[in-house]
Amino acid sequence: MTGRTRLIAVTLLVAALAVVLALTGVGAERLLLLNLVLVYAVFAVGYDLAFGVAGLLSLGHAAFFGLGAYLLANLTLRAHWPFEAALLAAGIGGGVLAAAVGGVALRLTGIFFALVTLAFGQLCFILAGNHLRAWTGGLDGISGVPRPVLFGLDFASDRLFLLYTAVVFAILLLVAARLRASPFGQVVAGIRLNPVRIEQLGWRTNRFRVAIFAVSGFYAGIAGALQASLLFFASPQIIEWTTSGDVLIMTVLGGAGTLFGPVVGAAAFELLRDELSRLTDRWYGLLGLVFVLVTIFAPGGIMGGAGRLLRRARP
């Protein structure tokens, strides 16, 4: 079985698993959790295109995530756009904003780039909460964000919405895989490893960085729109820096630079958050401890650690 065939098989298996769970007697609380896992998996897969593939540490991705949520809310509730058109617009909006931010921030590198994106994200949080109330609803947010109706099927229930998110996730995961394997993706990976050498070969490295950052913003916008639809609500809280920190933790926890690592990391993060929050209000500290331990003992994340164990188990 080739790597491409194996990827398609695993992706379809994940989507099929979501379908089975949606059609069986899984409780309402677990359905919401599974939906959140798929939404954040889309976010993390897109984030890893910038972080894991291109080596761009962004601390402002929550801005693109939040823009997607607000675009979907406004376009469906006020402009009465069809859900799918509004979802696509949310992704494009996130991509355009990411391209604009990247065009400025990528004049810097390393921690300075990260700090500029953090500052931009916090600026968007302040604007959404105070200065753009007519569009964002201020701190009260926007409630009543709709769910899709496709081919006469209403996805209002969490059970059916899980099917919708599974299909979107599967499509975007396959697109990310194709992008990574393409000449464009190989150049971006080469820029992370040796930008000087890529420049010497005649490639405009900054253009490639901006482009992959825009694609990452597109994924963030789609994920934000899906979350707003899932929760029937969009608020400035999703633009806080903690959202950017969460997706970074998911990516590193699962294995940055690997296709399925961010998916595993998103699932582990959401499951740990759900279980630890039942035990204590200080669950973030416990989650941080788990993250530190994984970083120390499995620098490649869960996927990297699993790969090493499998190699050792082989005769």
Given for the second form:
Amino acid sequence: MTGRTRLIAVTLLVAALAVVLALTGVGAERLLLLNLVLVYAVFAVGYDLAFGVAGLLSLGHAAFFGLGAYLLANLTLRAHWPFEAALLAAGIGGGVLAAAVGGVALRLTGIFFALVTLAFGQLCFILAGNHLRAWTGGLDGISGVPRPVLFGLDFASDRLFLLYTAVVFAILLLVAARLRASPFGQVVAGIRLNPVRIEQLGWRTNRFRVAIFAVSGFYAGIAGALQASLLFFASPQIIEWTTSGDVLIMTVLGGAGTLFGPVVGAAAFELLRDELSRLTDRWYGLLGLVFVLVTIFAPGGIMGGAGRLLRRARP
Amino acid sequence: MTADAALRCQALTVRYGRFTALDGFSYAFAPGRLYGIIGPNGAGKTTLMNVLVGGVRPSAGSVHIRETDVTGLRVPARARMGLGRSFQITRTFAGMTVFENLRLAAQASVFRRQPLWRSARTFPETAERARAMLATVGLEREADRPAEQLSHGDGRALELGLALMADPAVLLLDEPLAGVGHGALDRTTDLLARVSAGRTVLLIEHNMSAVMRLAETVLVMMDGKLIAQGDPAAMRRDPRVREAYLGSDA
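Structure of the form predicted together with its partner chain (previous: the form predicted on its own):
Let us now look at the entire complex, which starts with that chain.
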């Protein structure tokens, strides 16, 4: 089986699994969880394009995620745009904002770049909560964000919305896979591995960095919009730095730099959050402990660890 | 000679505070010749190379590729104008195989023609060029080996292959023999001789026998200045060179 066939097979399998789960007897609370897994999987797959492929540690992706949520809320509720047009605008908005931030912040590298993105994200959080009330609803947020209606089919229930998110997830996963394997993706990976050599080969590294950061922002915008629709709500809390931290943890937990690692990481993170929060209010601390253990014993994340075990098991 | 120069620098000066790393260096490098640049540590050889490729902005002076002033251009723009470079410290793409390294480098000249939606693996042109370069630098048997697992000598060969992939008219080689063992020395020197044909090559190298064998003109630097230049035999006999670099008993 070639890599391409395997990719399509696994993507269709994940999407089909979501469809089966949506149509069969999964409980209502699990449907919300599964929806969240797919929404954050979209976020993490996009985040990994910047982090895992290009080596850009962003702590401000929550801003692109939040912009997507607010764009969908405003464009559907106030401007009465069709859901799909607003969803696309949310992605484009995330991408444009990421390109603008990247255009400035990517003059820096490493921890300095991470700190600038963190500061930018927190600035957006404060703006959304206190200074842009007319557009964001202030700390109360915007409620009543709609679900899509497509070809007469209303995706109002969590069960049907799972189908919708599964399709969006499958499309964006395949796009990410294609992008990573493309000549553009190879140059971006080369920039992570050796930027000096890439420049010496005639490529301007900053252009590629800004471009991949914008694509990553597009994914964040789409994910933020889907989450607002899922929860019928957009609030400034999703722009706080912890959202950027969460997507970073998901990516590293699953396996940064791999296509499916962020998907696995998003699923593991959301499942753990769901299970641990039933046991204790201090679930975030326990989640942190799991994260530390995984990074110590499986530096390549769950995918890396699983791959090692498989190689050992082979005769 | 100046009008026909492949690469020309005029009064290049680089200062770091009160320290002058390059001090009014001027030279016109003729097309198709191999220049050996020698001098003791701290003579300014690598600084010169960094200024020529655009990695360091000179405090004064200018650089021309053919007749175009490129002083204000950065590394990628100069690379696209045919200026290639191999580094003193091997700079390959660790994490990719040797073949993938060369295929990525082969993309540079055809990148704009490669559609975004196709996998980089599906372009026969870049794959063929990468395979041809594997043969040129003698790494066919290492094609599938991760670059970081190569021996030092093979790593240097890959470094050279990456620099050659764009078929540069002017090639700057910064100590390509550094750390290469005695067993691989002749092979690598032969390789340098082969790939230098038809190009302007600036070779910085501490291995004097290799420089004397390969270079048609030797430039001697000291304290950021060009102190002598001529054919290798003349440079061997030049008392300034003997005193400054080779030692009085050389």
